[in-house]
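Single chain ahead, by itself, as C-alpha cells, in the form predicted alone.
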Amino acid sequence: MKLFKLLMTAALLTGLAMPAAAQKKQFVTIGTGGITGVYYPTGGAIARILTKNEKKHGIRATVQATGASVFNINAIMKGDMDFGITQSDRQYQAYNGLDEWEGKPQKDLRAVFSLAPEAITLVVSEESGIKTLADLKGKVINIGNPGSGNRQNAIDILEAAGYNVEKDLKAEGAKAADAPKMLQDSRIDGFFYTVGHPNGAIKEATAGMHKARLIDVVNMEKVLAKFPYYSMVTIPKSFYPEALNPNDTKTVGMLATFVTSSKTPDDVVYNLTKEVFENLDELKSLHPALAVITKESMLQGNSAPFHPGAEKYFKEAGLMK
C-alpha cells in the first residue's frame, strides 16, 4: 500500500512538473495553394519546423492545398483555418474592404510575416505569335480562376495595358496550375501565373513539345502608382533555359505573406514565428524562390496590423522597436 501511494504521489508530481505545452497539444491548419506552386511546399516547411520542435511548444501543424490567397483569407476569417499564405495585394484588399471584400473590410485579419517575392508571369506559345504585351488582342489567354489573386493581378496588368478584359481577348478562367497543359494542348495561346520562381508549372509550359516564351510586362507606371504592393521584379533566364526568350524577363511582382486572425492565441503565433525565424536557413533551403528571404524582408510588404504574438517575437529579436 505504501509503495502504491508513493508511486501515485510521484506520478502526480511528475504531471505537475510537465511543461504546459507537453500537457496540451495545439493543432493548427495552414492554407497554402496548388501543389505545383511555392505556397504548398512553403507551408509544408513551416509545418515541419513546428512539428519537429513540438515537445517545446506543443503545436502541431497540418497543411492544406487550397485555392490560394482569397480562399485562405476567407477560411481564416470564418475560423476554418488558423493560418494561410496570401499575396500582399490580397492582404491589402481584404483588410481595407476592396475587390472581393468591397464594403466588408476584414479588420480581424493579422499579418505574421512575409515570404518570397512573386512575379506576375505571362507565358505564351510560339504558335500564338505573341511577342509583347501589345499582341494579346483577340487571343485566348487564361487569367486564372474566379476569386484567385492570380486572376486579379492579370486584370490589373491587362487594364493598365489598355485592354478591356471582357471584349479585347478571350479570357479563360482555369486554375493557374492547369494552364501549362492547356498551353501544350494548344487550347490557349497563353496564361498569367503569379508565382515564385523557379516554378514547376512554368518549367512544364516552357519545356514541352510546343515551344513557349515568357513575355516582359513593362511600362506599368500606372499600376505601380495606383497599387502600393506592386514593384518591378526580374525572372532570370537561367530558371527556364528552354524558354524562347533570350534574356531575363522584366515584370511586376509582390510578396507572398503569412497571415492569421486576431482571434488566434498570442502564444501560438509567438511560438510559430519564433520557430520559423530561428530555423530560417532550413526554410530557405527548401526552394530557390525562398533563398532571398532575410529576417528584415519578412517584416515588409504587410498592410494588415501584425499579430501581437508576432510583434512580441520581433521586439525580442531586435527586429522591431
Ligand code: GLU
Given for the second form:
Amino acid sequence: MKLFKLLMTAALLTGLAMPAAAQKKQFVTIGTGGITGVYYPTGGAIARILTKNEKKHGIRATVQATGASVFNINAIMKGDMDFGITQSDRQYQAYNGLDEWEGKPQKDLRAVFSLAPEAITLVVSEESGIKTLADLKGKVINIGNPGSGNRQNAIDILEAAGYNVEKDLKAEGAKAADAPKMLQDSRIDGFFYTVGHPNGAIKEATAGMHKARLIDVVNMEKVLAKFPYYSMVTIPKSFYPEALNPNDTKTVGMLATFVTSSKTPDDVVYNLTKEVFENLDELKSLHPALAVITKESMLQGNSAPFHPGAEKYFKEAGLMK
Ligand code: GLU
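Any chance you could show the form predicted in complex with the named molecule after that form predicted alone?
Below: every chain and molecule of the assembly, starting with the one above.
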C-alpha cells in the first residue's frame, strides 16, 4: 500500500491527470508461512488469481514467506503487511486479547474469509520409539518458532497429555520448515506442525531414509471443552503412504483464515474477495489441501468482524443477508 499512497500523493501534489489504470494501481502484500506448508502456496494461488485480472481491478499482490500465524497478525497490525493467513484460534485470541495478546486486544483485526482445515500434527521418527502421545517423556520435540501458530497448539496438547513442557521433555523452537530435515538427521525425535494436509513438510518428514509416523492426538475432551476454536479432525493415511502408521490419524484442528486490518481500503478487500470467490475452482485446483473449501464454508470459523469490503461482496453474492 505504501507505493500506492506515494503514487496518489505524487498525483495530488503535481496535479497531474494520471491515466485511470495507473491511478488505480494498488500493491498489496500477503503474509504466509514456511514454503513447505500450505499457507505459502495458498497465498501464491490468491496472488496469481488476482494478478490474472490485474487490469480489471489494479491490484498486484506479492507473497511473503514468514514465521506464520502470530507473525502475520502482528505485521498486519503494525501496517507492515496488508493481508495474511492465520489460524482461526489465533484470530480469536488476537481479537479478544488472549494468549500472546493478553490484555492487548487487536481491535483493528478484520476477517476476510476462512480457508481449509488445519490439523495439529505430531510426526516422530521410528528410532525415537514413540508410538503414542504418552511416550514423549525425555524426548527432543520441536514445538515451533515463537511467530508460529503451532507453538501454542503444541503446548496445549502437551499440557493436556499431562506433561510439564519445560521439565518433562526437551522442547525445541525451530521453524516448521526446518523440522523434517532435523527429524531425518536424528537431531530431534519428533515435531509438532499445525498445518493443512497434504503438504510438503510432512511428505518430506515421512518419505526420507529414516522411517517416521504420525501420532494420534486423542483423549482431548478437556482441550475441546476449554478452547472453543478446537475440533477433532482426521488426516487420511493416503496422503502420506510412506508413513509407518497403518491408519488415518485422529487429532485436534481448526481452520486457516485470511485476515486484514480495518485500515485496508474497502475497494481493495472487496476486489480481492470477489476475485477469490469467483475463481474458487481455480484456487482449489492450485493446492490439494484446498479441495474441501466451499463458498459457504469460507464464511465460517471467523471471530474478528468481517471487513466491510468482504461483507459487501458476500451480500452481493447472496452469501450473507
Ligand atoms: N498453521 C501454521 C502456523 O501458523 C502455518 C501452516 C502453514 O504454513 O501452512 O504456525
